[in-house]
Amino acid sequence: MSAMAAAGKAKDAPIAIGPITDADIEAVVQLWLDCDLTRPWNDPRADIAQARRSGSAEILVARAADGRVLATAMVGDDGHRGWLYYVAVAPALQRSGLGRRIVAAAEDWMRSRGIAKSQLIVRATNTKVRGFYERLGYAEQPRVLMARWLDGRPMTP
């Protein structure tokens, strides 16, 4: 099926967002792997494993009809301000709707926890996600980043 055929039906077919399940978890691995949100450094399963622990993340799947995994997001909450991480969505489906859909999921699980801004961080050479997030109403926010590695490693850029 073309990608233009599998965006039509994925726009059709009924989708359903919800949390992840355990039987999503390799799925949810290979769409993040597939959309190169894996770095060396982050490993996703260990990733998935402390969102599930916490009680202040969640990872939403969206899922096909038949159980497919097709975009997932997920959403945390720092007590001040939500946060979204692994924001993806299967190629053939994007541009398609289904990322807008499940940010508005992680938006609407911010909401329900009292959660007025939400945030997210995108690599500045990510052109592509920027503009995605720039139609939802994304804005770049002077800050600066810092950051330091727990272990003694040296941050590079």
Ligand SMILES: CC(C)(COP(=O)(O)OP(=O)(O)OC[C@H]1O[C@@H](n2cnc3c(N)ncnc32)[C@H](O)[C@@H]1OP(=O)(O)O)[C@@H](O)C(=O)NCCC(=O)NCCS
Second form
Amino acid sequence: MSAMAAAGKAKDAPIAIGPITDADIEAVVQLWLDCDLTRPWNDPRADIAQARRSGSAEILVARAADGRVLATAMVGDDGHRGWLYYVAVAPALQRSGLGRRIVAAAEDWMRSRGIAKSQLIVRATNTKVRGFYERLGYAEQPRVLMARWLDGRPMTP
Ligand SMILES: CC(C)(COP(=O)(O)OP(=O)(O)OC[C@H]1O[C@@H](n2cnc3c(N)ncnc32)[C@H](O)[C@@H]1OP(=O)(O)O)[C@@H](O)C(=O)NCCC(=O)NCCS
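Given the form predicted alone, corresponding form predicted together with this ligand:
The complete assembly is shown below, putting the previous chain first.
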């Protein structure tokens, strides 16, 4: 099936969204690579393991009926706000509603934990994705994000 045909079908196809399993890990890492979401300072397998053992985060995976990984969202509860990371949809299936569905599932996860506000960080260079979040009701917040590595390594912009 062509990518376009697959994309057209994704909207109504039976897709299950649930927590990541051991069997999903390599496909999830590949999806993040395909979506250019990995960075040298973030080992994706370590990020997955950290989220899974934290007790305050989940990696949600959207799977096709045959088990293929189609989309992900990492969702976390910092004790006050909810955070989204690694929102990714398989490139051939983008723009078919899957991103909206996986973010909605992550927001439901936040609501179930009493979280009132969902937040995320978009790299300034990722201009494309801002339109997506705006369609979902997110708005840019005039804040300055400050951070430091706790092992003392220098900060890069
Ligand atoms: C961003 C991403 C998750 C969006 O997923 P998607 O499945 O393509 O998005 P959807 O089809 O669910 O789109 C939902 C809405 O956003 C709109 N939208 C999607 N991408 C958009 C874009 N780049 N600009 C403007 N609007 C966009 C859609 O038109 C749709 O609007 P509608 O439902 O009101 O008609 C996907 O493009 C992706 O994986 N990108 C690469 C990884 C990435 O950058 N992730 C974000 C990290 S912060």
